[in-house]
Each structure stands twice: as C-alpha cells, then as structure tokens.
Amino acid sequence: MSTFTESPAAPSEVRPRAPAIEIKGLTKSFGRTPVLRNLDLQIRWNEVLTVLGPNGSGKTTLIKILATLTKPDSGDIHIAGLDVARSGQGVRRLIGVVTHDPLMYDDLTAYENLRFTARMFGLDRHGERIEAVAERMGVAARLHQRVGTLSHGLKKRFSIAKALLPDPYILLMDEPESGLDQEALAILEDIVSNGFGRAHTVLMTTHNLERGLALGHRTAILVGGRIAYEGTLEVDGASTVRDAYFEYVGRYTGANPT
C-alpha cells in the first residue's frame, strides 16, 4: 500500500490526552426546524464511530458542524482538545472531510484541484503526496482529466483522496460509499479499518447498517437530531444493535436499511 514518505510535523495544538472529538449539548436549527437537539457524543483516538440514521436525522449537519462548514446554535465542541468555535483554523489542520459535494472545481483537472488543496495546507512535496493518495484510491491514471468530465464515482474517489491529502489525524465522512463501485468500496473499507498515514480516527455516517456494523468499533443511531442508541458489537452483539435500529429507525430489509 502506498503511503506518504514524509508526514508534516504534528501540530503543536494536538492534545493526545483529550478525546479526539467531544460534543456536549449541540443544537442546530434551520429556521424553525430543529435538526440537532442537545446532542452529546465522544470519540476516542484510533476509534471508528459509524453513525446510522434515516434521511433528515441530522447526520450531514453533524459532519458539517464538526468540519467547521456550518455553525451550531449552541453547545461545546472540542476536537483534539481545541474549541471548534475559537480555533477553527487549528481544527481544520487536523481533519480530512468527505461530504456529498466533492468541493472540487469542474474546470480544473483533478491534479490541479489537489495541488490547490496542498498549497492551502502549505504541504511540502505535494506532488509526491498527490500521487500517493491518487494511487491509493485507484485514480492515478485520471489525475490530469478535468473534474467536470469525471463520473460521480470517480469524483467521489478524488474527494476521498483530497481528504487524505493533508495526512489528517481525524477523518469525517458523510456517507462516503455513495456512488462507489465494489473496487472503490473495498479501498474505502480498508482505509477506514486500517487507516492511511495518520488517519486512524474516523467518524463516518452511513445508511448501510451492515457496513456500519462491519467497520465501526462503535455504532450510534441518530434519530430526530438525538443519539437514540450507542453500542458496540463487542459488548452488545450485532443482534442488539440491529434490534435497536429496528426500534428507533424502522423496518430493516437486507443490507440497505429503509
């Protein structure tokens, strides 16, 4: 597996004794519609937390708030001990983010998009890094193709490559499997399970119950903006987690919950 030959020095702001992510009393509304309601959540270092929930449960909003793309209405959020509200720039140095929107310029090539990201982060040897993440995602041959000409699945692969490029400590991924073929899914699952560079702490939302169970050290079910259930296979067992999903989300059929 290709990886970076040299990682940037760990930011001095990282506080390893603090949880990777700690959320207390998080609330967010859009107009009169509450999306997140007094949400508490903690993620330890080197842990994968998969967050399940139906559409409208608040999963995407949660990721955007942690990624500093959206501001909460209230609550305390710390990433590696940094207050997200006060240290957004420091937080962004620690995280890699995959959202539904690949956040890439269609009229630039994939390489040019990744180079732009590398320069934003002040990365050294960015050409080497770009080739490493592109190779890992199986898209090295498409680096010099304009993003606007790529399929949705290839854009998603490059979106994951962009998240890995700065060698983050924490990956935040909102349904990253959407649009991926089986080969890309296998790559994604390997990255989540085994890490890539420094990224061994992951918060990932997913619609797929079985994938959430397979990849997560811990699973949380988000319903109506609240954490309705938290559990682990090791302690609770898969059947308990499935039962909780049925209870809080609704009927489950096959590998893709409704």
Contents of the next structure:
Amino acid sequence: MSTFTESPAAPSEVRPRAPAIEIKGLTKSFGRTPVLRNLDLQIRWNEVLTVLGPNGSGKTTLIKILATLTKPDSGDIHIAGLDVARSGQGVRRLIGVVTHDPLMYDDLTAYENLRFTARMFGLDRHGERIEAVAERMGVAARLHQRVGTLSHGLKKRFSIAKALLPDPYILLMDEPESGLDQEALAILEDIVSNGFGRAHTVLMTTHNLERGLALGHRTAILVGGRIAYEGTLEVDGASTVRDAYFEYVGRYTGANPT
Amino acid sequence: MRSFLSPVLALLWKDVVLELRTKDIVVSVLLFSLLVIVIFNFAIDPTPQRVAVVAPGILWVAFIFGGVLGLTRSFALEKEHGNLQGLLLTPVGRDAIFFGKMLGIFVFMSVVEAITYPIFAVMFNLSLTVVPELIPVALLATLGIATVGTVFSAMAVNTRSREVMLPLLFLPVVIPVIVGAVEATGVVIRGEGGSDLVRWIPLLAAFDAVFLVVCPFAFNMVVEE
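If the structure you just shared is the form predicted alone, then what does the corresponding form predicted in complex with the partner chain look like?
Below is the entire complex, every chain and molecule, led by the chain shown above.
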C-alpha cells in the first residue's frame, strides 16, 4: 500500500497544497427526502478512503456530486482546489469515475467505446493508451468484441478501463467490485492499493467490510446521510472498525451484528 | 476551436456508426414519413390544383412527425445503460454535447428528406427540377427542428411517458419553423420563387439563429440534475 504525502501527485494546474478532495457542509435532498446531511470529509493525495454504508445511506449520491453529475443543495466541495460547482470541466479532467452502469454503447465494440471516450477527453496517442488499460484489466483479447455481447463482469472490467483511460489523478468508484470475478477483483485491489498511472488517490464505496478495511488507508461509515464513523485501521485497530460497522450498519439495517 | 470541434465530431461519428449498425432512426423515420405520404395520397384526390395547395403541408407533416420518432430514439439511446452520464463525465462543455447530438439528428433527418422527396414528388405528380430551390429551405428548416428537438428530447427522455411528452413540448415551440418551411416549400412547388422565397428564407434563418443561441443554454439546464 502506498503511503500518502502532502500532494506529490497534485496536477500543476491546480492549487498544489490543496487536499485531493475537501467537502464542507454538503447537504442534498431529493424532494423531501434528505440524502446527505451536513457532511464534512477530506481526502489527502495518495490516500484511499473506503466508504461503507447500507443501501440508501447516500454513497452513490456522494460519488455523483463529486463527479459533477448531481448538484448539491448546499456545501463547499473542492477537488484539487477546484470548486466543483464552478469548475466542472476542470474537475472532470482530473477524475476517473466508475459507476454502477458500464456507461458504454452496446452496438460499438469495446475499442470503439474507449476510442470515443479518448476523443471526448482529447487524448493523444489513444491507441497505445487503450491497449494499456485493457491489458491492465485483463480484457485486451475482448477489445474488438461488441459490448452488447459481453458478460456483466467483462463490461465492468471495461468500465474500470474506461475510468483509467484519461490517466486521472483521482478515482471515484461506486461499488466497483460488483459483478467482478476473483481475477478481476485481484486486479481492482492492486489498482486501488498501488495506483495506476497518476491515479493514487481513491474514494471507493463498498458493501464489503473486509475489502474496505483491506484497501482503505481510512474508512468512513455513512449512515442516513451522515458520517457515523471515520477512522483508520492503524490507529483504531480492525476490531474497532468492525464494531463500528456492525453497530451503525447492523443497527440501521436491523441485521444481527454477531 | 479544435477543443470544441473535436468532441462535437466524435459524438457525430459515434451516432453515425451506431446508426449504420442498428438503422434504428433512419429506417423508422423513413417508413413513418412514407406511410404519412401514402395515407394522404389516398385520403385526398391529388388534382394539380389541390396538390399545389396541400402538398407542402403534407410533406412537412411527414417530416416533422417522423422527426419526433427519430428525436425520441436519439436520446433513448443515451439513456440506456446511463450513457448520458458517461457523456456528462467527459471534460467537454455541455454545449459541445448539444451540438454533437444536434448534428446527428440533422444528418439523419436530412437523409430521410433526401429519400422521401423524390417518392413524394412522383406520388403527387410534382416536378423534381425544383429540388435545388428546395434544398436551402429543407436545410434551414431541418436545422431549426434538430436544434429545438435536441433540447426537448433531452428533457423528455427523463420523463415516464417520453413518447407523449416530446411532441407535446416540442411541436408548439417549433411551429414558427414549420410555418416558414411550409410557406417556402409552397412558393417553390408552385414555381413562384423570386421575392416570395427571398422573404421566407431569411425568416427561417432568423429562427435558426435564435434557436442556435438559446437552445445550448437550455440544454445545459436540462441535463444538470
């Protein structure tokens, strides 16, 4: 696991001393249903933060707001010093996003989908880059297959390859392990732990407590739109984090913590 | 300029490749437009005097209602598997996404019109020699339809009954373009040309100019959650 420093990977075009992600007082509601309530969170460069929480706790909304897909009701959010509300295009240049959906066109081949993404990002020498990310995800042999003919797991691998394609500084991953087989899970864990290209800073949501503990420098538990617990394995110890998870998530879902 | 054009052309390339593979939009719009023309051909007795009056209206009814089908399909494709989110995650302005999608719709509608008009002319016994004069009218009207249609199809795709919502939202706004297109086509078909045509073409161009300025802003607001 890489150690995190002040801002070694910070891109030159942004404030070099700014944290990778800084969230202050983030609030979001859908209609009358509050989803995120006055949330504060900070992620340093080269840090992996895993966010755990039950269904409906606001994990996906948090990722969507950081990815500039959803506007918050209130709060200040900065990514690499850029205000997400005002500098959406600049923020999108720095992040790679993995969502629940593969975000690929079924009737294009995987290569055509990735080439389209490369052109939208204005990438040079995209052929080499496409080969590299497909190789990394173990799907190079499937590049020229239409996406509609791929299994869910292969689509997910390509969707991670797509997030890595523009060489982002920060990865935002919403339950990226769903649908992946053991080989792909090992690749994903290696990417999160050791980085890929410039991507060494990761915010990843997951339902898998043990994976969250294994991969994250820090773990946050999101319950009912609030950070109910935030801590590190090194300081708190695994049993404390597990106890916190069972206390908050177990109590919230009604599951038996033992 | 290159940073704006590159994603616009990438989107156009993507839509053209998808259309060549699936033939979802052009085939359905073409068949619908031809059906409308055939039905009108049976419904009215196409005497030369009557054709001169009603033909422009029939032609644009076929194009506009066919176009609604194409518009619905164009954004439904982006909605499937969250592809619109994929577009919004790229570091390009929403206006580049708007123009890329709009150009795709413009190209597909133009192809349908180019195939439909000769068949329409044969069925209603009209001259094909007016085609060069019709081209600027069709291009300007199609540009207006595609520009307004792109905004409303992006809006309707998020509604539960998008097939109903799109025409309800889109047709009232595009009426000035339809009126201009019908009048200008009538002038061309009746061989009146000259000053009458000169009056309608700048009007269509003016509507297009207004829509091309306003619609990218509206699109930006529509796609933001």
